[in-house]
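So this first bit is one chain, no partners, the form predicted alone, shown in C-alpha cells.
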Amino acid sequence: MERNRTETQFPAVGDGSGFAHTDSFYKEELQLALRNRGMPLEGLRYPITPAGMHYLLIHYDIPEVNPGAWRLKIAGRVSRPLALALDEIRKRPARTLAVTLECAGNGRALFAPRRISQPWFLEAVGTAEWTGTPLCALLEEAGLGREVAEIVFTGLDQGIEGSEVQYYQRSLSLSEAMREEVLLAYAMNGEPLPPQHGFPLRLLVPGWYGMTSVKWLDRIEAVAEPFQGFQMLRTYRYARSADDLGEPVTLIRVRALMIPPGIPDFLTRARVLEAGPVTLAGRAWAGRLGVSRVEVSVNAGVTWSDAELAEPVSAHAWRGWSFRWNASPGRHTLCARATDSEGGVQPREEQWNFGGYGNNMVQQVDVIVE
C-alpha cells in the first residue's frame, strides 16, 4: 500500500534534542497526556477495569467510521479474499476473554533522560472483558497461501511519523496470528467498542504490549516477507540510540503495582495514613506468563516479605495480592515486586532504552504515617 511523502516542517520539540533531562515536562508532552488517559491507580481495586477508567493511547486521531459502509478486508496471499460487514463478523463464533493490556511506554516518564513522547508514569494499564471472534478461523476461511510468513494489520487512523503520511500498521508472524486467543474484538465489558477503543473492530493480542492490538481495523493482509512498516522497524524497539535497531518490543514484562494506601495530598499526591494495621493491596501480571510470587517491602527494599496471592482473573489477566502491615508513625517507602512463572523478577533499577519501553522497575510509594 503506497504512502504519500510530506515535506511539512514542524517546530523543534522541547530543546530540539528529542530528550527531556529534568523533571520538567514540555507542552508537547502535556498535550499528549491530555489526549491519552491513564487508569488512576486506585482503579487496581477492580478485577475488571470499568471502560471509562481503562488506559487509552491514540496515536493519531480517532477516525470517523460509518458502520453501515465499513467492511473488514482480508486479502494478500489468500485464495478467497473477504470483505465482511460488522454484522457478518458478529455472527461468527464468539469468545469473551478478560485480558490485561499495558502500553509498552508505561513507566517512560521515570527514565532519565526520557524520550519526549507520551509521558506515562505507571497508569497505562487496564483489564477488560473483550468479546470477539478468533482471528485464526477467518484466516483459514480466506485460505492462506503456503508462502505466508506474516499477517499485517492496518487501522483507519492516519497521521505523520518519520516525515511520512501513513496509517497505523503492525504485523504478527503467522504462528502468533494463529494462536487461539487472538481475537477480532467488537465489544468491551459487554458493550460495543467505544470510538476511542477501536470501534467498530480491533485486534486483541493477549500477552503482548498494547501497540500490537491494532484499533479501528480496516485491512488484514497475508504477506510472504517480513513487514517493514514504520511501527515495526522505526519504533517499538529496545534500542540504545536513534541509530540502533535494537530488539523488537513484544511480550509484556512482569510487574506488580500497589493501590495507593491512605489518602492523598491534593497537589503532590503524597500519601497519608493512620498508624496501625493496614492492608496493602494491588495487582500483578506477566504477559503470557503467570505470576508465581509478589513480595512487599515497607523499608525501601531493605527487606522483603511475601504477599498473599488471589486467583488470577483469567489466564490472560492480572491477579490480586494483599499484605498486612502494622504501620508505625513516620515516613516509609513501600515497594512491591512480582516474580513470573519462569523465575523472572522485577528489577530494582530501570533498564534504560532510547524509546522508553518496557520499564517494569519496582514501584515505590512514599507514605507518611500519623
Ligand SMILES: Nc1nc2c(c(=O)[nH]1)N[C@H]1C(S)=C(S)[C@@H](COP(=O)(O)O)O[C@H]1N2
Second form
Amino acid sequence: MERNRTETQFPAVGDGSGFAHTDSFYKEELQLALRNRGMPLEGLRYPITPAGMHYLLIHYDIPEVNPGAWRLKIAGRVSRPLALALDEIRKRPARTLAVTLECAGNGRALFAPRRISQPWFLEAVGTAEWTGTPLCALLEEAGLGREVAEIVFTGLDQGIEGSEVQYYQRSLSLSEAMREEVLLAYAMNGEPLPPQHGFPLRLLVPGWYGMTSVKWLDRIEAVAEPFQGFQMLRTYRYARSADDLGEPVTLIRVRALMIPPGIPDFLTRARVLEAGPVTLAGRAWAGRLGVSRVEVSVNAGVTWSDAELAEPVSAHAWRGWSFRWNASPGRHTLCARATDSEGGVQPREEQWNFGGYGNNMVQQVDVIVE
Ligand SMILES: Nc1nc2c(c(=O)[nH]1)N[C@H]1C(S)=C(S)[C@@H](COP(=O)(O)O)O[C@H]1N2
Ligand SMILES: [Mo]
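Can you return the structure of this protein in the form predicted in complex with this ligand rather than the form predicted alone?
Entire complex below, previous chain first.
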C-alpha cells in the first residue's frame, strides 16, 4: 500500500468508547488474546522461560521473510550506509544476555474501566537468553553524523492503527541506543529466532518495556529530530484521555509475581491447597533497576513479611523469591510486592491511564485451604 492513511471505517467494538466496563470480554479481545499468548504463571518456575512459553505481542501479522534476500539497512545521517546479510551479522562479535521482557500493557485488563486492546492480566512477561551483536559498534562503523538525535527502528510488519497505514516503528534517543547492552538479536535460548519472536533479526533493549524491542528489523536510521511516528506519539503514553499527550512509556516498573500455589479448578482457575507448610515462590524484576526487597502478605495486604531473595538470573533479568507459609484452613488472599533499588514500591491501588500501561499494582491470589 502506497497511501499512509485509510478512510475505511472499521466496526466499533462495544459501545464505541474504546473501553469496557464489565467482566465480559469482547470477541475482538479474545481474538487478540489467542494470537498473543501469555506465559502461564507457573512458567515463573523457570529462570529462563522456554521459548514456547514466552509471551508474544504482535500488532499486525508475522511477516514473511526470505532470509537469503533479507538485508539489514543502516541509513539516514551516517557517513557509510550499510546493508548487511544475516551471515555478516552473525560473524560479528556476539553477546548472550538473559533479559526479562514485559509488555507495557501487562495488567491492562485489571484496570477499571479497561481499554479494549490486548487484554492482558499478568502473563505478559518472560525471560530469554538472547544472542546478538551490540548495536553500538555497528552504529559507530556506519559513522553517525554529529547532528544525530535519535535512532529509528523499522519492522517488516505492516498494519493499520488509528487510520494510519504503517510499518511498526519505534525510536530511541542516541544515548539509549548506544548503551552496551542493546543488541541486534538473531537467537533466542540458543536457537535461531522463531518467526513469532522476530526472525531473522530483532532489537533487544534490556530494561525497557517490550514495545521498544522492534522485531523483524528491516532498517535502522539515524535522524536529527525526535521521531514522531504513531508508536511514539499516539500510543505508549501515560495519558489521561485521548487528547492528552502524557508522558512516554519507557522503562519497566517494579513488579513481583507469584507462582499460583496448590492446584487449580479447571474452569475458574481458583486455587485449592492443603493446610500445613507450603512454600510460596515467584520472581521479581524492576527494569533497569535491581529488586532490593520482596514482601508477602497472606491477609490481603494487612500485614507483610519479607520473602527470601535468590540472586538475579542476570543484571537484566528477574530474581526468584520464596516464602514459607503455614496455611490454615479457610479462604486467604495472598499478595507479593517488590521494592526496587531506588526504593520504588509497587502500588496497592491501580494507577489508571488511558492506554492501560504500566499497571504494576500488587497481584492478589485467592486461595482456598482445606
Ligand atoms: N516489528 C514489531 N516489533 C514489535 C512488536 C510488533 O508488533 N512489531 N511488538 C512489540 C511489543 S508491544 C512487545 S511487548 C514485544 C514482544 O516481544 P515478544 O513477542 O518476542 O515477546 O515486541 C515488540 N516488538
Ligand atoms: Mo507490548
